[in-house]
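Next up: just one chain, as C-alpha cells, the form predicted on its own.
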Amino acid sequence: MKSCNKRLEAMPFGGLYEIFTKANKLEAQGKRIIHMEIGRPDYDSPDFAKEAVKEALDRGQVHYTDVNGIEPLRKAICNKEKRRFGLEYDYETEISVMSGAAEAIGVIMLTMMNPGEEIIVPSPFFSAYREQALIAGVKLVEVPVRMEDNWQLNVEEIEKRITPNTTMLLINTPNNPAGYVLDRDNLEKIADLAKERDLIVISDECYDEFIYGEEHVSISTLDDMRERTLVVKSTSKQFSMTGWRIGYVLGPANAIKYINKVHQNFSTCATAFAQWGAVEAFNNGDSFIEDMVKEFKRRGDYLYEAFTKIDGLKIVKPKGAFYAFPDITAFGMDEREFCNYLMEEAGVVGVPGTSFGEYGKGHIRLAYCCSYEDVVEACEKIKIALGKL
C-alpha cells in the first residue's frame, strides 16, 4: 500500500526526535547525559491535582464527558485567566477543553481555513506548526524575527507576506524557542495589520506564566481584537503537566461552536479524569506556578551570565519560557552538526534551529527545564568542549 497522501510527503522527519534518540543510544552505553532538547518542566504535577484525580477515579469519571470540558473545568480555566491576565471569557461558550494545545491550533487550523489558504507564522517557530499546516492543507508562511533585532517582530516584514490567500496569523509569546517576549507596542502594531488586513490571530500563549521581569500581554485584550483572536493555553507548562494532555482554546462562540465539532470528531473529549485533576490546579495552583518560575528564572539568568563568558556564543537573555536560542555561526559548523559535537564531546543535548523553521538558521535550541545542578554543568561542560574549538 502506498505511505501517505501527497500532503504528507512533505512531512518532515528527524530533527529533536532524532537527536533525542541518538543521546539515549549514548546514555544506555554509558555516557553521562544531561538532557536539554525537550521542554519537559522537571518539576512533578501539584499533589493536590494528583489527589484530585485519584478521587475522580474512586468516583467513577471514567466516561466521556462534555466535547468542550466538564463544567468546573471550565469555571476554574475562566476564572483563573480573569485573575491572572484580565482574560474574560464565557465558561459556557467561549471556551473549549482540548487534548493538549497541540491538537488545539491543529483543530483550529482545520475549522478556520480552506485548504490552500495561508497562515503567516514567525520564525523560528514551535516545530508542530509546520506538520499541523501540512496535515490541515493549509501554507504556512515563515517570517522572520531576528536575533539582531532583539527578537521583536517587524510588521513591515509580515505585510510583505500577505497575499489574496492569507487568513490567519499566528503568534506565540512567550516564544518557543527564541524565549523572546512581544511587548505592548510590538503587539499593538501587529493587531493594527491584523485588524486592516482582516486576519485572524491564533495566540499560543502556553508559556504565558514564565515570565521574567516583563509583562504578558495577550493580543486579545487590544482594542477591537478579541473577536479575531483564538487564545491556546494549556496545563503542561504551567503546571508541569506535560502527559494529563489538557489544553484549551479561548475566542468568540461562533468560532468556538465550530471548533468543537471538529474536537468532537478527533477525540470526543479530553480525558475525563485528568480534567478533574486540572480543575484542582487551576483553583489552587498560583503559588505553585510563582515557585516553579522563581527557580527556572534562577536557572535562565545563570545560563545567560556563563554563555556571555564563552568566546564565539552570541546570545539575547531570555524573557520568557524557558529556553536558550544563542547564535553558533562563529564555530564554523552547521546546527545539525554543532549539536552532535556537544553531545558527543560535552555530553549535552541541544537542537538544532533549522528543527524551529528556516530563520532558526545558525541557532541551536537548549532547554534550561532540568535541575539547577545540571544546567550549571552543562554550562562550564559546554564552555570545555567549545575552548577545544
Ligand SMILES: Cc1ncc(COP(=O)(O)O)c(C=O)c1O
Given for the second form:
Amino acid sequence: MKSCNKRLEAMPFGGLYEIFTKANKLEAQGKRIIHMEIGRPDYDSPDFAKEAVKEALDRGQVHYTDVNGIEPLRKAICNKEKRRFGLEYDYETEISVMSGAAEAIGVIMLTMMNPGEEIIVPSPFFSAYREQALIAGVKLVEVPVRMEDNWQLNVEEIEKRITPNTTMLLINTPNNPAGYVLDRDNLEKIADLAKERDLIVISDECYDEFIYGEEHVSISTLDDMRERTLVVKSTSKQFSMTGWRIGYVLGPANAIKYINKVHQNFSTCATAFAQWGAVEAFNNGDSFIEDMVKEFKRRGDYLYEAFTKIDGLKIVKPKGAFYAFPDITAFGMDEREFCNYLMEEAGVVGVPGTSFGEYGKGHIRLAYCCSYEDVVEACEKIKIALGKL
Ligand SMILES: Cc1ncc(COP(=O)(O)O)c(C=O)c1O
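Output block for the form predicted in complex with the named molecule, input the form predicted on its own:
Okay, now the whole complex, with that chain kicking things off.
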C-alpha cells in the first residue's frame, strides 16, 4: 500500500522484535537459548481464574459487556486496591476496565491530550509509550533517570523540559526496564511539581505487586494528587495473565467518563469471559501473588549476587518488577553488539537498553521471570562469555 499516517514514519521497527526473531532462529537450529528478553512471568494463570472463565463460557457470557467492565469485576478490583494499597475508588464512576494496560495508556493520551502537546516521560521507559504518543500525535519528551542517582528522578531535570505545551507526566514505578522503585520522598517532589505546573500524571503501576522489601507508593495517594492522577494497572503480571488482556484505569469520574468514550470506540469492552475469570483472580488471588513474588525475589537476588561477581558489569539491586538493567559500557560494545554477543556466545537473550529510550544507552535489560534454573544457568554462561572479552 502506498502511504500511511505520516506520524508513523517515526515509528521504530527492529529492537526487541529483531532480537526475538534471531533467538528463535538459533533455537530452531538446535542452540540452547535462555529467553530473558520478554517480560512474561513463566507461571500459569491461577486455576481458579481459569475455571471461572470456563463456567462463564458455559453460562453464555460471550456478549458485549458494559463499556467500563462488568460490575463484579469493577467491585473486585476496587476492593483489592483498597485491601492491598489503600487506594479508594468508586466502582461505578472511577474505574474503567480495558483490554490491557497498553490500551489504557494509549486511550488516556488520546482522551486527555491535544495533538502537539507534550508528555514528559522518565527514560528508560516501556517502549510502547513512544508509539502510543506517536499514534496520539503528541510529543514524548524524555527525562533521564540514572543508575548513578540510584534510579531516582531529578525533579529539576523534569522542570527544565516543561514548555507551554507540556500537559502530562507519565511515571512508571516499579519500573520496566530498570527495576527501580520511586521512593515516597521522590514522589512527593514529583507531586509538588505536577501541582505547581498543573500537569496531569499517568502513573503506570502494572508492577505494583512486584516489590522486594520497599513499599509501593502510588502518587495518587499523596496530598491533592488524586484529582490529577490516572492510575494504570493490569492483570498481566500480577496474575500471570498476559494473554487475557485485562487492565484498568482508576481516576476522577470527570476523566473516566471521557476515557470510556474513547475506549468504547476502540474496543467496545474488554473480553467478556476473561473479565469473569479476572473477578476470581482479584477476589482470591492474594496468596498466588505472594508465592510468585517470593519466587521472583529469589531469582532477582541470585542474579544480582552473581552479577556483582562479574568484572565490568555494573548493577544496582533491582527493587521491583522483574528486570535487571546492568551497565555494560566497560565492555566497549554498543548495546546491540553486546546483546548479539551474549546470544551467540552464551545463548542468553537480552534487550538493548536503547529499545527503551535514549537514556537506556549503555545498558541491557534481562528479564528474570524465566525459571530459577534458567537464571542460574544464564548467570554462569554470561560470566564465562564476558570472561573471554
Ligand atoms: C510498564 C508497563 N506498562 C504496561 C504494560 C502493558 O501491560 P498489558 O499487558 O496489561 O497491556 C507493560 C507490559 O509489559 C509494562 O511493562
